[in-house]
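For reference, the chain that follows is the form predicted alone, supplied as structure tokens.
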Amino acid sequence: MMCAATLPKPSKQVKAYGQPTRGKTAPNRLRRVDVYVCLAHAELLSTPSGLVVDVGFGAQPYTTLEMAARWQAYNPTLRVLGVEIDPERVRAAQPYAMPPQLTFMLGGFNLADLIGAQTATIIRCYNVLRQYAEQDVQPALNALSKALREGGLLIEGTSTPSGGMAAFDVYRKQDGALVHQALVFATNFHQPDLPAEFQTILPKRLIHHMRDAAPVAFFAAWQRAFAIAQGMGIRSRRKQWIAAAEWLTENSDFVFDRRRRLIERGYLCLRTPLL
């Protein structure tokens, strides 16, 4: 049997990258995204020992345990990694860690420098950038790529605090390069003004941006599909949601991902950029 390759110690000389964030957190905060990785990038998770992370978990481990239970289930041999720059959490999180199956550690977006030659298959930094200015985004998610595999994946984004509803950027590897590949709205449907909600936690890169032309475009359309789903006299929010996504892919200008079964379950996987 082949053993599971360990995370090498960094230099103790290796300044950590970023700055502490709130750390809030709680149980199931990020289910909506782990759900959408294994619905719609499943593949990366079969990886022989392959190595995900978890980047700024917050006070709590929460974020970092739900990921390893939902991701290990599809492949026990996958590698899971925490990471936050704040060293009181990483020493709270410490009980939690099963090595090498699931370790944390102390370090921030410079995940090259702890992971050494080792690379990510996938890399998640949520509820963090959005605590930083603007212009650090795109130089974070640089150096948050640096640690990614070719052809692996960069999610960042934003959630509502019970993790009900959630908004993400998803990135891929492509010949050394972050390539924008979807912008993800998540909702598990009890919101009662969709989708309007979902400008209130838009990634960073968007929410100063909601007065140009293409988000006022898009959300208008989305917005229209809902009005015109509620006219037909559908009232359940699940199939409004539906209904909605069907008319945008059909009426706009938009490209969507048009796999049914993110769709049902409350993905509408945006492809077209904003910016």
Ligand SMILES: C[S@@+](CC[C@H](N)C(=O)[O-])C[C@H]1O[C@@H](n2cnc3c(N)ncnc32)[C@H](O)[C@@H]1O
Given for the second form:
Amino acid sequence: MMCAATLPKPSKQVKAYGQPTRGKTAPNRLRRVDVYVCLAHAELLSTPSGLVVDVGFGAQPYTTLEMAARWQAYNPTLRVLGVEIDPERVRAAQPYAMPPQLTFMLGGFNLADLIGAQTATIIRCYNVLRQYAEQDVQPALNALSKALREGGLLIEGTSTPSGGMAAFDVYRKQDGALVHQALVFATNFHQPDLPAEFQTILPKRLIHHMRDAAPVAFFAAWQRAFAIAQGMGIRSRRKQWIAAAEWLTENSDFVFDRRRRLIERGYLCLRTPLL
Ligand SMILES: C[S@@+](CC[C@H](N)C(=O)[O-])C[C@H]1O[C@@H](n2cnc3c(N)ncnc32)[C@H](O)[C@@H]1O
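One more: the block was the form predicted alone; return the form predicted together with the named molecule.
Next comes the full complex, and the chain you just saw is listed first.
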């Protein structure tokens, strides 16, 4: 365990890119994102001594600690780094550090300046960009991408306060550029108003575009798929979710990840970015 007042030194002393925002977080808030990666991208978690980064962990480091507990159970050699732009929050996290497997550092979206020659296998930046302006999103993603290794994933999204619902973009670094892979909707099935409630937690790049043609068409098709499932007398929310996903896959032009293990666990993974 480290001394509470000590911060690990970044490889270069440069100003962190971004600004501190509200630090609200909660235990298990990002469980659905952690589980998604295990179900959909386990091969990335197997990288020996791979580095995974949780950017903007908040006032308490729950999300980084839980990421470490879940993903290191899969691969104990994984190195987990929590990054925050607020120095007090980094100090508060230090008693939980277990270097070199779990560390916390002061930094911003310019992660590459922090980790130097290393590159990350997975970067998650969650419930962070929602507090920025829409025009800040792409520059922030581009900056984060510089710290990502070729083939690595960047996950950016928003959740409800408890984390029962989440919506996130998954990007892969290919030939040096970020390529959108999926827009993922995740639920623990406790919400009465699916899929409409997802419209309130869309990633920042989409939240102001709900009236654009593609999001309108997608949500109308998904709502119709739920209505058909309900009309068939399906009562359980999980079964409605699965039936709606099957209907959408077969009857709409939208393209989805068809893996049953994702759909049955409450993930709808849309292959198009909707914008
Ligand atoms: C709402 S909290 C999110 C906490 C956690 N990720 C979660 O989902 O529960 C957002 C945190 O991101 C931090 N933050 C904002 N901009 C940042 C940046 N550029 N780099 C690192 N952290 C940042 C804020 O200081 C704040 O603590």
